[in-house]
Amino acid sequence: MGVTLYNEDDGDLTVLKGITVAICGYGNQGRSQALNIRDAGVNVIIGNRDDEYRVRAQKDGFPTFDISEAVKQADALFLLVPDEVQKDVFTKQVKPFLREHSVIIFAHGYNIAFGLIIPPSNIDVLLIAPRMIGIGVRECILNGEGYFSFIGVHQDASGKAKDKLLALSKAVGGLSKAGIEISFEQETILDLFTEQGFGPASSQIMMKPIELLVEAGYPEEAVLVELILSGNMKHSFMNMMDLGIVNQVGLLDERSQYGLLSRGMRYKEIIEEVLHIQKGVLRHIEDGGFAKEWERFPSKVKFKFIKFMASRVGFGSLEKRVRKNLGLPEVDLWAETPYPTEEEIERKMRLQRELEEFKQYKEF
């Protein structure tokens, strides 16, 4: 299947001359995108309810408004509120105030792909979906690394949607590595499959060997450090990203390579079983079954119960106990993530330059 890739040269920022971009939702993703777009020389305003996120936007020097007022003033609108409230926000605070040939940009295709939001036919509807966490969208531009994005045109009412897509993608940093053109449906299915097909299989493959080794009498602290907490797996994944899944094996010593390659064949039948499950997961996503399941109220109740139990029984309790014994800090997932200072960015870049020298050596 062919694909179209876009880079920085494909985006023309003069297309955005004289327009106002509204960022609706000033969380980490919204803040990062707003700062990047402003740095590109585009006029940016923020639409957000009156809370701590609006205060943060004001401290960052942005004009701030209620979402409906921001929509009235905007020529292009990034709708970056969470998917769970997006339909309600769009229906009540966005749709009534959209002008003909306005542009609305989504960072995730879910609500459009499954028909939960149906935009008016007289506006442009674009997808700019960074493949990067919120803070990374800003940090990767500041440190020059760049990031990949999925981009696409869902609806072209103005006849100029593609030009706007490429210009806005460039402004937000989405062409800094490459903008990969796909549909809202494809982006959504890829995202959901990563969450439901790849993620669960990977986590089970990590958790079960830990339980096996603990049951075999090895200290649980030593097991978690060896397999997870040492950070060795993190470096392996970074090497996969930099060199490729196959090529990164060459960084290991020959004994490690032999063990990895020779024993890998023993898992062939099991992997076929996993693949069979994953095919079912993919079909359930593609035919809209998961979206229907998630939108029903009982699924929300089921989710809360599963989430509550996950950290209190089985592997969750083991991991919690080990982290406490090792003196590792508890992480508040709801705490505001600070953005790196210029000094931190420069220090990180110096460290990266030094670490590049190690890539010529094998790991022993």
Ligand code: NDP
The other form holds:
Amino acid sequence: MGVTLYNEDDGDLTVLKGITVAICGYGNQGRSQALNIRDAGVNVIIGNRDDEYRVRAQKDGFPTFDISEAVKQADALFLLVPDEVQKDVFTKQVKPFLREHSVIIFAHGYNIAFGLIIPPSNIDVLLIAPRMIGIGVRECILNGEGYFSFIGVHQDASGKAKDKLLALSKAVGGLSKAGIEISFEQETILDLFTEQGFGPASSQIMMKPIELLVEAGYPEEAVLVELILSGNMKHSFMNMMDLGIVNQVGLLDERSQYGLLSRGMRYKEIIEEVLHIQKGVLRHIEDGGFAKEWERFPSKVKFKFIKFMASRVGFGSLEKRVRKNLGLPEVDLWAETPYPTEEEIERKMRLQRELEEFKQYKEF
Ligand code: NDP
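Would you mind giving the form predicted in complex with the ligand, to go alongside the form predicted alone above?
Next comes the full complex, this chain leading.
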């Protein structure tokens, strides 16, 4: 399938001359994107609630406003609040203040792709989605490394949406490695599949052999150091980025290469099974089933339950114990994870279809 790639030469910054860009949400992405765009010579203002994020924007030298006021002043606005609150923020603080041919830019396609936000037809709607964490969006520009972005036009009301897309992408640093043109739907599906298809399969494949070795009598501290804490895996991933998954094997000594390549074939059958599950996961994302599931109340209770259990039993507790024994700093990102309330469980229990799954988590 053909793809269009854009680089810095494709973006013309003069398109942005005299315009005001509002960054709504001065968080992970917001701060880095605002700094990059200002460095590109564009007038940037910040829309954020009046709290420490706004203070940070002021310290960085930006004019700051409530989101609705920033939208009123802006020709182009980047909606960089978390995806879960975007619909509410858009409905109350953005939509009423948009002007004809305003431009709205999303850094992730979810709310547009699944129809949770339907922008008015008289504005341009763009996707500039960095394939990079917030801090990296700034650092990779400062250190010259650059980063990839997924970019696209969802709605072209002005007839100039593509020019604006390329100019804004360049300003934010999104063409520094390459801007890869895709739709909101494609970006969203790739993102969700990474989370649901690739991520969990990889972590299961990492966790199970650790349990196998611990059960076989190897000290759990040694096992975890060998497989994870040594950082060897991290270097392998870096090498995969730099050289390719296949090519990086060539960095290993010959015995390691032989072991890896010859034993790799033994996983063929199990990979077919994994693939079968991944195909189902992909279909469920593509047909909107996952988005519908996530919007429903029972999923929120299920989520609380799984998160609570994952943080306290099974592999989570093994890691906690090992880290403590090795004198590593205690990290518990889920320390405050609440157990679902009686009322939530009660409401969930009424839903028969979810019951079996619920029991399964309880036994986990
Ligand atoms: P953050 O969680 O860092 O953004 C928080 C910002 O949103 C803060 O400025 C916060 O300010 C504001 N905010 C939070 N809740 C509300 C609310 N209810 N009303 C108004 N403002 C609110 O988000 P990210 O930067 O991580 O994500 C922004 C977008 O970028 C998302 O679409 C995400 O998918 C996308 N993205 C994120 C990446 C990442 O690595 N994080 C990578 C690529 C894309 P305050 O609470 O002070 O109001």
